[in-house]
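As a starting point, one isolated chain is supplied in structure tokens, in the form predicted on its own.
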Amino acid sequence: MVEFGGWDMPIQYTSVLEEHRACRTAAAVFDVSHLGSLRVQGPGSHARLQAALTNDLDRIAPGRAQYTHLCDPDDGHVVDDIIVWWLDADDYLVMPNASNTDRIAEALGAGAGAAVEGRAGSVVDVTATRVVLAVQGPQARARLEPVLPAAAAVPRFGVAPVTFGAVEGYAAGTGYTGEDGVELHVPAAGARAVWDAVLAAGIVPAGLGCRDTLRLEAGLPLHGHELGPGITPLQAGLAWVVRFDKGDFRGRDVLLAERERGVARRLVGIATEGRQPARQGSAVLVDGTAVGEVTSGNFSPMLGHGIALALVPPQVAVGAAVGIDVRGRTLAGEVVTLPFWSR
């Protein structure tokens, strides 16, 4: 167990391996209640959320969740990226990471003003109220249906109201492991039980270690590590959640202005010979010379070698061969498509 945001947080039950090997191959389940939970309620809470957030809810519905940032509005930079459930009309659940959850609950807030144009509505941390478990896997729904059916059922993407007994929650199609799942809120009152009822039909309970290198392989970002001060949507080649034609939000202007000039560095994935790991800081080179650095890197159990994120100049393109340097020696490293691995 370990610090994590504020949170204890195991890293691992039995091994980093193991666990990971479960996700990839059955099915896992992380209590990741570390993240925060904003309940956003009210007359005006979609115009606060459009106004603050950068994807565009309007493409989506009640009954559907989306991936979305919120940006710096100086230099553009992710202060956070963010999963909205929208749970009914009026009615969000906006889910920051572990050690953001003010931050943002303190934008949304103070973004009210004009976009809200005066009407009710709330912003409420639940998160000391509930519990949030993660079951990832090829084999996740299969395992979860006979205990919570609805939440087996739901769609990729899409949130519904779940009961278990006398607890009631939600689960949506997501989570932060490149494999199928379903994430679950539950009341904190009532998660002991779901969790016993989760272990009970097979599904492996798994740390913090394998769900940062399932994420890796799966080339997803990390919040302080390829997204955080100084590192834009568009550096972190999440350009997609920008939605320039929704109308203003934080960080517009500048972002809009970035991709107009062109993005003077981006996030790419290396693979490198051998079991050694890279990691974060390390200097990527081309030519013997430093050009990028490393944001995350770790060794693969998919694919038995290792893998890392950078961020380098935009010319460094798929296929260039780079090196890494690890304390004075150089990894050989190629860059290569994202994700690292999938099924």
Second form
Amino acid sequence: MVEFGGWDMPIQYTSVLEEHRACRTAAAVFDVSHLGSLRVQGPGSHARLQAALTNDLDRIAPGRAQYTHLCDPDDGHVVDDIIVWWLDADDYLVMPNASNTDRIAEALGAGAGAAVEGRAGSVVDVTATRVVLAVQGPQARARLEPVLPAAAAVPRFGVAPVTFGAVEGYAAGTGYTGEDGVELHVPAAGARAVWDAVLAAGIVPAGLGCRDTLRLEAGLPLHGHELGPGITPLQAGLAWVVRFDKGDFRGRDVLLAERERGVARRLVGIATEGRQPARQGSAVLVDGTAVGEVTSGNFSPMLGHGIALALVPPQVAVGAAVGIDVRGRTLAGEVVTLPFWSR
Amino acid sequence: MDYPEHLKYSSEHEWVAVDGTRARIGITDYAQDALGDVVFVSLPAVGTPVVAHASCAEVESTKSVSEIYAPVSGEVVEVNAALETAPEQVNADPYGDGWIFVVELRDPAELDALMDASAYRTMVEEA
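Right, the form predicted on its own is done; let's see the coordinates for the form predicted together with its partner chain.
Below is the whole assembly, all chains and molecules, this chain first.
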């Protein structure tokens, strides 16, 4: 167990590699209760979210989920990446990362902002009242079907109410592994029964360790690595998350200026020779000169070699030969198309 | 956790199997468990001189990188090249197929500074 954003989290239940392979070949369940849950409800909720977040809710509808960012209004960096579950008209679950919940609540106008005219709705932190379980893998839906049929049937990026006995919650067709699967948002009081039933259905418990190797193989960003202070959505290769045409939102001006100017650096995937992992902070070399920095690196269990995400100048494009300096040893690498691995 | 009686142990979690003037070296069951799945071992080159308590190799897991400290001084005379393609042997069989390198001892008296199995067990269980 490790401390992570104020939560005690298991790195692994048995083995990172075993859990990784279970998720790629069958089904695994992650307790991701460390994500925050903000319930945004009431009149003005839609406008409140549209004004804060970069993606455009009008591209989806109630019963759908959307990946989005909250950016800094001054320099456009990604304060957090967030999944919004649109439960019903004027009813949303906004799910930021572990340590960012207070910051996001504040940006959405919880507290003092809630009294502002035209914002009669509420933003309430419900994190402590519920558990979030991510069931992921090619067999996730098939194994969930007998236990939670409504969850097994939820479409990709769909959101639906689910019940398990007297437990009432929500499921969304979302995840962070590059696999099909669903995430369950259930009241804490009933969560143990759901967890036990999920395990009894042949779904393997998996920890933070393989959550990281899975998301890295899938080329998905992690806050504090690929997103965070100094890194904008455009630099992270996530321009599709920023919808300039929807009207004003936090950070729009500075991001628009960056788009027009062109990004100074860009996130790329690098496949390295051999098994040795590059790590966050390792220098990326072109012709022996440092041009950028690794944001995440590890061994890819599915590919059998090292993989890394790195911020590099835009001219370092797919196919470019690069080196990565790992404690004085240079790993040979090549810029490759993301994701590193897909089904 | 398994700590075989016939081995000697360092406070940095290496084991040493003495055979005449040579010492076979690996990491302990405790160390492999703490590291998690080993995905890469950076082996010393044969012929490299090593000094007791100085770093001479690295073991990387999905979680982190750890240095291997030479428990004794001498010259590397053999390395476990099988770990280049099967580093998971360090987890599966830390005292057997997961051995890392062999040193020709320069000063066999250094062995006296190492722990026996019960002293090592006491150290890790009290940690």
